[in-house]
Structures are given as C-alpha cells and as structure tokens.
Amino acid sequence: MTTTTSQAGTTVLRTEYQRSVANYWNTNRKDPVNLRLGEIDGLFHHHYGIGDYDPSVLQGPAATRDERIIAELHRLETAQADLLLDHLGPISAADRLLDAGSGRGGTSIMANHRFGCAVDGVSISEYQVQFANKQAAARGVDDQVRYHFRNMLDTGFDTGSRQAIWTNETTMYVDLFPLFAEFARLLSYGGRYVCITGCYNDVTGGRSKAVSRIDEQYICNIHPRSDYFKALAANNFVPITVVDLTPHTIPYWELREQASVATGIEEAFLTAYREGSFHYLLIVADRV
C-alpha cells in the first residue's frame, strides 16, 4: 500500500534538498509537457524522447498542426521507455521489477504489460504517487503496478527481491554512491541495472552554462559522466552496454521547441547537446 501519513513523509524527505525536490514535482501538477502527452493514450511519461520525428507533423492544416506534434513527441517519449525495457534482459512473469523514480507511472505500465510481472514505482512526490496509483487502477493492474511514496536511497524493499531495476532520468537528484548500494542490495545476484540519464562531459570540465540552467530549472544537481563508472564499479556493477543516445534526443528538442508544450528549457538542451557539454546516456550494468 501507498504510505501518505506525516510521519512517514518525515521518514521519507530526510534533508531539506529532498523536501525542496518534493515540492516541486507536487506543486507542478498541471505541467502540459507530461499531461498533454499522457493523455492521447493514458501513458503519462516523465522524461523525454528519443528518434528522428516525422517531418510530415509539422505539414498539413495550421489548425491541427500542434495536436500533431504533441502526438509525436509522445511517440518518441514511449519509445525511449522501450529501449530502456529492451535492456532489462530476460524477464519472467514471476520476477519483481523496481522503477526508481516512477513519476507517474508509465514505464513501470509498459513493463507490467510486456513481461506480466510485478513492478514496484517509488518516489518521493506524493503527488505522483496518487496519480500514478490511479493510472494503474484505471487499467486493471493495480494489483501488479503499485506506487509507494519511498525514498529510493532507501527504498524498504527486501534484500535480493529484485530481477530488475531502472532510473530514468532521476539520478541526477541523488548522489550516485549511496544510491547504487541500495540498487545492489535490492538486486540478485546477476540482476540487471538500466539507466538513462543526462550527464556532463568531463573532458569539456566542470557544468557549461547551459546545464547549468537545466539544473536551475528542475533543481537537480546532474552529475559528471565519470560519476557514474566511478559508482557502479564501487558498488559491484559491470557495465555491459553503454550507448550514447545524444544525437537521437535532439530530434524530439527540436520538435518541442515547435510545440504549445515548449517551456523555454529547450534551448539550453539542445546547446548543451550540441556543443558536447552534456551526454544523453544509457547505462546497462550488470549485479556481481
């Protein structure tokens, strides 16, 4: 069941950054980026998107021109959680999965559909904890798909419970060592880690202006690509695939900066990208 009490929030938001990260993700509710987008399907998504889009979107009558962006930035936003799903390795019905950050709820969706097994969700808006519930219940799988209002530094969950578990661009809102020893006492022994997430380039130095600005934007503090390796392999992860997937996001930027959707945030992405300053990467790794 989904903890919501007082006491259990105090538990849950151990520092003030936690509490601040809380409520911002609680206050911004009505965010159209994730709302229009979810609601052409009921898959409401909490990160972006990945592949060439149609050009023919941005053809055709003025007057349905943006109803026909949000569907392809849609599109692009549920093949991204696809690739993440390709990589989890073989699944099985009886095996327990772990979304790290579930925002409201999509991935953890897609994944309960594709392998039939139970998936856990944990974040620390309470906000999309209830909305994520509610999609799940909507969809007849709530009894599979549950959503719990956790920390995932320290999730609570069983000692080896987990087959399989994924962040999807919500690393950069911890710090990476405490958060992969939880992800390694969670998993089994050769249990599978998936990330995506943005990181700064090292070789460039320290955070350009742009990411910069992102991390003023959603008050996260991104993390070098080092950062990562350094981590996983303190904690016995190995790498076992590791794609750069920043010339595949550009496309969805440059299609949101078209759309009613766009917030602004946009051109500093899309210079970070360009400039080298920011990678969009996916980490596969594997529990030794």
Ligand SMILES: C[S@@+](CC[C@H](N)C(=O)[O-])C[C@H]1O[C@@H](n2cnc3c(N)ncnc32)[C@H](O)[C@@H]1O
Contents of the next structure:
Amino acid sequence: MTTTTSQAGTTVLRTEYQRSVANYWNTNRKDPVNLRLGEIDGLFHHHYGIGDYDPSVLQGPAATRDERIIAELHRLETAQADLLLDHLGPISAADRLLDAGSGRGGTSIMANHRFGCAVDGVSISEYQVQFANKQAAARGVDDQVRYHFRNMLDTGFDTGSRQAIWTNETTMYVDLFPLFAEFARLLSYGGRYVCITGCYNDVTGGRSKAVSRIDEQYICNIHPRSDYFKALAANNFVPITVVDLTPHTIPYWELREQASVATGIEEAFLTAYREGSFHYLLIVADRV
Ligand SMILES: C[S@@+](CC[C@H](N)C(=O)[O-])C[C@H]1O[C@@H](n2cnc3c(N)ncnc32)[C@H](O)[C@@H]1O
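Let's see the other form, the form predicted in complex with the named molecule, since the form predicted alone is already up.
The next block holds the full complex; its first chain is the one shown before.
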C-alpha cells in the first residue's frame, strides 16, 4: 500500500507519477544487489560505484568468487558516496545537511560520521524511510540522522536552514526547475549543492535507445546535461566543479555484469556510456 499523506497530514505524493515511483521503491524491496551489498557493513546504497576494481576478485576459489565481487561492488559504491561528500565544502558539527531522495540512507550515515552534524534524509518511499531510520537507530545516531517521508520538491524544512544539500542519483525523478528552487530556499547564502547523476548527452542528440531502457527500468526521466545548468542558473546556483565520472563508473558496471546479483540492466548502462549518449556527472554549485 502506498500512502499519500505524511503523519502530519501534508500531501507528500501529489501526482500519479509520484505515486508510481513511491510504489516502485516500496515494493522493490528484495533486490539482492542492494541488500547483500549493504549487509556487509550496514551502509545501504541505492547508487552506483566509481573507481577501478581489483581484478583479483575474479580469481581465486570459485566458491567465494561471488562474495568477493559483492564486497568489491560495495567498496566502489561507498567510494562514490565519499567522493560526493568530499565536495560539500567545510561543514561543522553545528551545520544541518539535507540528503534529498535518501533511499535506504547510506550516504546520510556516512555524512554524519564524517562531519558529526545533523542530517535529514527525505524519500517518497515510506518503506525506505522506516528502513533507514532503523539503521540510524542500530548505529546509535538516530538523534542526529533522521529520515522523513517527504517530497524533495516541497520539503517543509525551514528557509535557510541548510549549509549543504546533495542528491545522489535522484534528480531524474523530478523537474529540475522546481527542485532547485526548493534547494535555493533551503540553503543559506554561500551554501552548497552537490549532485551525482546520469544525464543524456545533448551533443549526440536526443534520448538514445539505451537511455530509454534505463528510464523504463527505473520509471524515471533522465534529463539532458543542458537542463542541469539551465535550472541551476535560473535558481541562483553557480557551478564551481563539474566532473565527468563516466570513465570512472564503467569498471563498476563491467564487474557488476559478472556478479550473481546482476539485474540485467548492466548492458544498457554499458552501451549508453560507451557510445557516449549518457554521462555520469558530478556537479557542485554554490548558492548566491
Ligand atoms: C536511486 S534511489 C537513490 C537513493 C540514495 N540517494 C542513494 O544514493 O542511495 C532514488 C531515491 O529517490 C527518491 N525519490 C524519488 N522522487 C522523490 C521525490 N519527489 N521526493 C523525495 N524522494 C524522491 C526515491 O524514493 C529513492 O529513495
């Protein structure tokens, strides 16, 4: 069952589309690629990895090969979140952060561990919110890390209350203009926004077949690269760093293709990245 309103009575899911996305994350609970990796150290990610994999994981005893691949995939996904957090700028223990589209919560836990500050995560999946709050409680950080059933387009948090906000693979579920308007409202002047996302390449033309397959699999709407910069500029965000992570994520997909936890979407990602119709981008911008 997908609930539409929060406990406070505010409407979280406003459209049929948002209800279908929430339903996907509420019901798609058992994907081993997310659960088995997270069980390694209790950091549950719903994003992809970066960096070269250790080829020795493919060698050695066959009986433990899969375990080695899974541990390596998890290491690369945690490295991705670490890279995102590296770009948040100076954060003190007194600051408040927002993880917009927080999934099962791994990146928020890592941010709290690194900076010692309060982090709020929001997701439109009630199941994920409950799951992530349990993880925070199990780690004893639930006084500082809290997950909420809220919509990132309209979070209800106080204006100017955030020093930094990030989205880790969530922007393809929303229109970027109202999203960045909400982030501009939440950030104080000079506050920072960090985004890791997949986007399609304006230069090669419209949405390729492989990109359309990814959209279909995740019920999302991958934006062109240009939309990010138009929507940032329209909302008083000035980019300071843009990194094309595409070459750094391809090894993750090559390894994942060989894992028992592969879901079948690996080929679409590899095709899209290799043909240049899709990029994996890190965008860092300051609120002015
Ligand atoms: C691919 S997962 C990424 C999760 C997390 N950022 C991570 O890195 O593990 C996408 C997330 O976006 C959330 N999401 C999608 N649309 C949303 C919206 N309008 N408001 C809040 N969360 C949303 C989903 O519920 C899901 O948690």
